[in-house]
Amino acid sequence: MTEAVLLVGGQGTRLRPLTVNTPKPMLPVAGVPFTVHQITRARDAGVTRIVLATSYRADVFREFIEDADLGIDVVIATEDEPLGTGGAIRHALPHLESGSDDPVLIFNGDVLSGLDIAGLVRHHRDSRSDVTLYLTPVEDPRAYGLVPTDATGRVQAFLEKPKTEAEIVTNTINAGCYVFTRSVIDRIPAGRPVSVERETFPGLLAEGALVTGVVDTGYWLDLGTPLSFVQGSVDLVLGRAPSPAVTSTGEALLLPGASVAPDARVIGGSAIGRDAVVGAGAIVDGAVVFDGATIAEGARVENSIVGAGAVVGAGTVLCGAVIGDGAVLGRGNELLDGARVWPGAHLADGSVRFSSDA
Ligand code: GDD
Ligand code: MG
């Protein structure tokens, strides 16, 4: 038996306003809450029990898990106050059944990857590591945890979100999945916030613990920003990213009840939610349209996210925009490059030609 802890308690600040009502891992990606892709991948890799470490909007997870049948035992742990990544792992400990020498998988709740999860656990056992980290190379590592290793794979440092050029010693980053020997979790301080990245990993390295990195160059994406959120959904729909929760791949995914006018074009790996409507002549390209939203005739929606029940007026153009749940955009607006509309907001016809670098 292998157990896992899935860290899903963050506020998803960079995905506001979508995360005002829904925590990031519960937002629909290629038709199901993102967390379902991760849970089913873990299940298929042999994980039999998973603890969801929740904090922000824990109620939304609880309600979903009560009714879901994901073929794996899911337990929910909820922090009263957010305890940070390390604090959340420690808080999940009483829910784990593993022995003190057993490996426990930890997943960040917003990472889509093609990692060989079972292979990582095997590597952890074979190398007798205290902690094994999944690492991946990226072009620009500054938004991540930098993890230099020696020739044997032994981790030499952990530099979370480097501030100076001098700290950028590698482009190999922490890819957000770890194997901890359970007794190492026991030693994380309880009852206070702890960052696994800023406190636990540097502390383990300072005391000479064996922390091993495994570099995997396959598919990897952190869905923390609007553009990467759209990218993750598109890659799943097109079949570029692996998930057992996606059963058929193609140019578009239409959920039950979605209706698309015969001359509308839904392309580029777009996902159209339940009972959503795409009107005559509209173009939806590389976008995510949540349940019950309406894209009116002649509108163009590219690389954007349209929240549940939102309305995009006739002829309106969205490109790289995020529209909150229930917002109503009148006809002939244009929202580009990082524009965000808050839930329930109304924009009059032709009132906005907006572009920003946000
Ligand atoms: N339960 C709980 N409680 N979960 C939390 C808390 C908390 O207080 N704070 C954050 N999390 C969860 C988030 O929900 C997310 O799934 C995960 O921890 C990581 O938080 P992010 O906010 O997404 O961090 P990040 O993307 O800036 O950086 C992390 O991920 C990178 C890879 O994607 C770090 O681990 C980096 O080192 C790493 O490179
Ligand atoms: Mg993240």
Ligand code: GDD
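Residue numbers count along the first chain shown, from 1. Because the structure is predicted, anything quoted here is derived from the model rather than measured. Here, rigid core means the biggest group of C-alpha atoms that superpose within 1.5 Å across both forms. What changes on going to the form predicted alone:
- Taking the rigid core as fixed, one finds a CA shift for residue 145 of 2 Å or more between these two forms.
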Second form
Amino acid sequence: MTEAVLLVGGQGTRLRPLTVNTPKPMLPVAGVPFTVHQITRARDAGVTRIVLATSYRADVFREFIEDADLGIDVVIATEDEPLGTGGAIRHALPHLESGSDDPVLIFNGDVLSGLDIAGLVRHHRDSRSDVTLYLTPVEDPRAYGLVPTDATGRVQAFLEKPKTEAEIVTNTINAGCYVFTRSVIDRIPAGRPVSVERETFPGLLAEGALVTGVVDTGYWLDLGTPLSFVQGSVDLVLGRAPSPAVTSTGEALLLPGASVAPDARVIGGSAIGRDAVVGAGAIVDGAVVFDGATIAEGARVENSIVGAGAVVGAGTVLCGAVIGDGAVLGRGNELLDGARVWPGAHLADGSVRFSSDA
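What would the structure be for the form predicted alone, rather than the form predicted in complex with the ligand?
For this one, just the chain is written down, with no partner chains and no other molecules.
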């Protein structure tokens, strides 16, 4: 295996307001853009060339890749309009150099996992599959499409999200990583939106193609929501999730230039961005603080995300909140349980005690 396609074209609407300025895969997770964790894991599994399938804010990816040295050849393919998962894979085809029988790794831009990538590719080769899917068991599969397999690992169906207990025939779900034989990519319709989940995969089954699944019970997390985004960063900092881009793990990650007062506490796998400031007596617990942000004295930031350059005023409490880039929160505010503050917004001292959408 030498090539991969990383699907990073989504708008990340569930993570707004963080994604107003920055595409979701470029948001910092444990100190680096999430895309870096995925690229370096693919690199260490033997991938030497990767195509970034971009759409929303493609310029952000391009600027980063031009300056980054990730030890792998990175090519950018940009869609003029969103084409869906299958359409994005097909759009990347002209940038692939693989032969028609070669495996091409495909992975979603918002999944953090401990998958044995090289093992998935070996299975694909050994089984001579047309497509191999990474599957993972989840405790509650109702929020996901189900992928039942037979005893040999051959996929039997692609089922929509179950609405009743009787429809839950398996707890294994599509975990967002695949290996395609490149000739299968050639057959995806070009120039229009295509969903691999609803069109490509069911179509392959109908044709009698060999679609297999590999169930992996290791670490897996979809970073699509604020709570899971924070959890992914925390797990990387604490060493619960694997990434070559995290060179040391511990109670907290302080990036270069970060300043933490001697009596402040930064705990629970928190990440403090470059040139960010944590003031006297402040507590940052299981949170992500982006570059240049300020957590003033006596503030408490728990299980929350504070955007680049944002200011959290003295004594303000955040718990399960998302603060956009450059927002300023005055003294003594309290934002809990899903509260979101848009970029550049200003909250006066003590003006908010609870909000779900400030």
